[in-house]
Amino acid sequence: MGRKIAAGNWKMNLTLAEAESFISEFSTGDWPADVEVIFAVPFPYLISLNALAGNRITIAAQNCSDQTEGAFTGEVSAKMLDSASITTVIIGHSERRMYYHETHEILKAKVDQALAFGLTPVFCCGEPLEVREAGTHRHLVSQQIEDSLFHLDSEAFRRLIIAYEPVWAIGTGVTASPEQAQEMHAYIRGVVESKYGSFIAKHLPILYGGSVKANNAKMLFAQEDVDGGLVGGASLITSEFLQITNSF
């Protein structure tokens, strides 16, 4: 394991209020000082949250636009988040491609646009159950890998971290084993390598995304690939989530 990372996503949840009280009472938490803990929150907290967090606490956007500027409404870009002092973005969410029909080639324009105003993009990639059952979920995560991030030269790839999200894990209560974890953890590093060499690939993070809680985490992080996890519902819960920083 190199970079030991505990991020959370928290979706469309928590109010102002509520968001700000569990960064207050989280930030006074212990957790290993080598953790880098991480907070994707809503668009319109991140600034007051950021105001908040001290320096032991990054605080994400949980998207940005595949465009720098202009008319689309509702959009909030790259260029925007750095202005905001924001420094890392979550990328293609399986929720963004499910609902939003995400495709490829627009996760690769949004990876673009982060790397271009200085962001780190956490890029998401995994397969739902019927791919799993089908056998075929190792070309559907290359594929995915390949097609949004390999146009980069080495310099702006060593700037990503992945997610590894099965998506018949994510909130479901279903968690991937730890030797599945593991395997497809392997399996991406090794993607990453046939383009970018050992390098590269042995010191890219690689966050395990799906049911990650207190009670599994310490079993999932033990895996040699396993450098963290995205995390879900659990990173609404103060205890739970400081749990999971304390589980490497």
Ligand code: PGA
Contents of the next structure:
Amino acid sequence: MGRKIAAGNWKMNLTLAEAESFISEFSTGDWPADVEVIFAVPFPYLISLNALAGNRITIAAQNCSDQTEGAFTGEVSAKMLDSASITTVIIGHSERRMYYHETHEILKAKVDQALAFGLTPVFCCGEPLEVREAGTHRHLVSQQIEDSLFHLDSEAFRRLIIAYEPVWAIGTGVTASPEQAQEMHAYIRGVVESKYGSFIAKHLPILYGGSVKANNAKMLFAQEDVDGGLVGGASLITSEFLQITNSF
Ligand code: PGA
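Would you generate the structure of this protein in the form predicted together with the ligand, following the form predicted on its own above?
And the full complex, kicking off with our chain again.
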């Protein structure tokens, strides 16, 4: 294990008042100094939560535009996030790929936008159930990574965080077994190594996502190639997520 990262993805949940009281309460909690805590929150809450969070919590965006600025109604650019002191952004979550038809090309442009404005992309990959059942999940995941990330040079690539999130495990209560997670994380590291070499591959944080809970986080984080978690549902419950941050 390299870095230790507990990232929450709130998705489209909580009101501003709920979000503020969550972060106020959570920031008084205890977790080891070497565990990085991230909350990816809805756009309108970024600034006020960032002010509340203190320096032990990173407040991140859940998405950014593939464009820099201009006539793109409803979009939020990486440039804007940077100007609002946001340092981290999720890109390519399976819900964005599925419901908003974000293609490899779009995700590639989003990654470029994020990196151009100094943000850390948390790039998500992972296979749907039918792909897992067909046994082609390794191929799909390596394709997702190659298509949206392999145009980057080493300097840019080393700024990424990758999250492996099998779609069949997201919000379903079905978690990948620690062995399944480890197997895919090691595979992803190998894919990265083949292009960027062993130093960058070894230091790349790879988070597991998909029904991470307080009662399974320890087993998952104990795997050699699992550097932490991207947590949806369980990141909405203070005590549950605090336990997860203490599971390394
Ligand atoms: P979940 O979501 O923990 O609720 O399965 C994970 C994610 O979508 O990032």
